Amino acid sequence: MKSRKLGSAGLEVSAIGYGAMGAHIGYGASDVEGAAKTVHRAYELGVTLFDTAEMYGWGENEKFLGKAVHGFRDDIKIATKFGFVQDPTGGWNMELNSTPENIRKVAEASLVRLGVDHIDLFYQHRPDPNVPIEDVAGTVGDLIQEGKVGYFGMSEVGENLLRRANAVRQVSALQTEYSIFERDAEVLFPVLAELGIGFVPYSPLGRGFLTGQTKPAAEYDQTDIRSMDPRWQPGNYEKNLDAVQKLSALAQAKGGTVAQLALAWLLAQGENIVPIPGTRNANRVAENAGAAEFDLNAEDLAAISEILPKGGFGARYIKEFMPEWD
């Protein structure tokens, strides 16, 4: 597979990566076995960047990503992520803490977990208002200077946390949701240039919407993100259903499937861009990796802008949970 560079400042991996988190939770019952043997056929294909984080099962899908690529870990980069609190009412009322003891509580934790004597990129999942922004740059540079860290990665911020913790230690990658149904993150695109930022997309495939697969809100476990997200709600579901299969005739007139249209089109909106798509099901990831040999001309382009020129139908997330970038 092609290669990518995140950043300025070395980091290099595949053009398409992994994204664990559906190992454990977001899209109902977990099926660890099956997510390992994906895990396993997205080496095979080529794919270098695996990502996971805490709280993804807090310390469980670490643990099953540790343990997944440890025949290849050091052909292989390793994204995890700090900056969550467990409810500890099991519920999705979390808490931030960003703060210089904890950032290095998860580091430790999260080594030990995954089985490994550094973390190759380490993200801070969301902004903690409560805690300066030059503080959690500076130290994850100093776990960088320690080995314990490779590289500085960044999640749902906006233009002015970018700025300002780059001024500290170099940002290597934001992570942010995008997609052909999801746009509002390339407001950010000439910061990123101008400060050599690298972009990770999750949910690329539209949080399996782009996939060509799916089926209304009410029919989803209540364990599924899916049975709350706006973009599946009725309106909006009809729309975008509409929006996939125009999709799909054209993805299948160039050969492709509507998934490897998708990740095509992220890739062609700029050379710092490493979507992330997560899958439990092996056949899938080779759909995924596909993409990158999947080109796309300007006529294509401008046939995915005519069907959505601004995006999906409906809000990426429910208000209570929507990120707020500053």
Ligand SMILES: NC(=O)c1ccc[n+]([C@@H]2O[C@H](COP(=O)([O-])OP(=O)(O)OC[C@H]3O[C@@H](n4cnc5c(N)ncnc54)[C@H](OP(=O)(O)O)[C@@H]3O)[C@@H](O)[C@H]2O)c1
Contents of the next structure:
Amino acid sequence: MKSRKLGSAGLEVSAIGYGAMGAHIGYGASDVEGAAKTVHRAYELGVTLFDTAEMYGWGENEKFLGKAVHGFRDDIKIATKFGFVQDPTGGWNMELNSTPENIRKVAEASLVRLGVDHIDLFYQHRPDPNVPIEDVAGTVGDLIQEGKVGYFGMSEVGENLLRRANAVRQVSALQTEYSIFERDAEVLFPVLAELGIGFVPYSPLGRGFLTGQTKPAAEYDQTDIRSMDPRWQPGNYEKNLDAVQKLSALAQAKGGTVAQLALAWLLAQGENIVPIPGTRNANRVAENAGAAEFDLNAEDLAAISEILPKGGFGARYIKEFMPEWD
Ligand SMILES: NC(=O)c1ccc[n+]([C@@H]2O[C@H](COP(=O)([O-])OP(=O)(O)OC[C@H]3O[C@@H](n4cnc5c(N)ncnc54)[C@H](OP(=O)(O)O)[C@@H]3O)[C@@H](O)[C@H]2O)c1
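Could I have the structure of this protein in the form predicted together with this ligand, to go alongside the form predicted alone above?
Okay, now the whole complex, with that chain kicking things off.
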């Protein structure tokens, strides 16, 4: 597996990472056993960046990941996130809390749940409008000084917050949704280059749409985010399916799969980019890791642009959950 630098502070990881969220939330029934086998397979394939968050199962996903990587923890980098507060009703109406006290509290709890003595990459999951970003960057900076955290990351922020945070503590990675379907993040590429910040596209397979293995929204149960995702709703779904079929034909003509083409497309958008596809299936993780060797030439990139010049059809979140960048 090739490696890539994430930002200018020294973090280096495999070109393709792994997202652990689906083991507990987002994609229907959890499959912890399948996901543990998948994490092991990912490591054998050379994957060295493993992504989780406090919010994924409220600690359960961190506990799972810490256990799964226990035998090879020192060979890999673990990323986790702070900043959401659990909805007391168990729903999705979560508040935000990035006070210095809460960041420290989550860091200590994450260390215990992961069973590690440091978190390699600590992201703010979403900005907190009640806490100046300088205080957030300062607190994570203190945790770095204390050796509890390796590098600072941010998720779903715009240029203003990136600049302000980076002025206090070097930001190593921005994590935002980005894929052949979702191009909004491209407006931030110049500032990421200027400030030496790496980019980690989340949901790089368009939440699974860009694998061809999908079905209409109504066929998913309500615990699956795709049941409400605008891209799966009638009207958008058919257009997205048509585009993915065209992308699949392109991938097959080059001896690969559409998932590999989608990940290789991301790698081709910049040397500072490390996607973190999520799967609970060991065969699929091998397919996804194979994207690091799936080269796309200028002609392939042009053909992809022709199929989806501006991304897929439908927003990436319903209105209530759509992040607003500052
Ligand atoms: N910062 C944030 O706010 C944020 C938000 C969302 C996600 N994330 C992170 O990003 C990671 C990845 O995003 P994601 O999981 O939402 O979306 P994704 O990686 O785009 O897609 C995941 C979906 O694709 C399926 N899949 C993966 N590889 C496949 C393959 N080769 N063939 C067929 N199906 C495949 C998975 O199903 P199976 O598991 O059944 O294979 C799952 O349903 C997460 O795990 C999480 O760590 C961060």
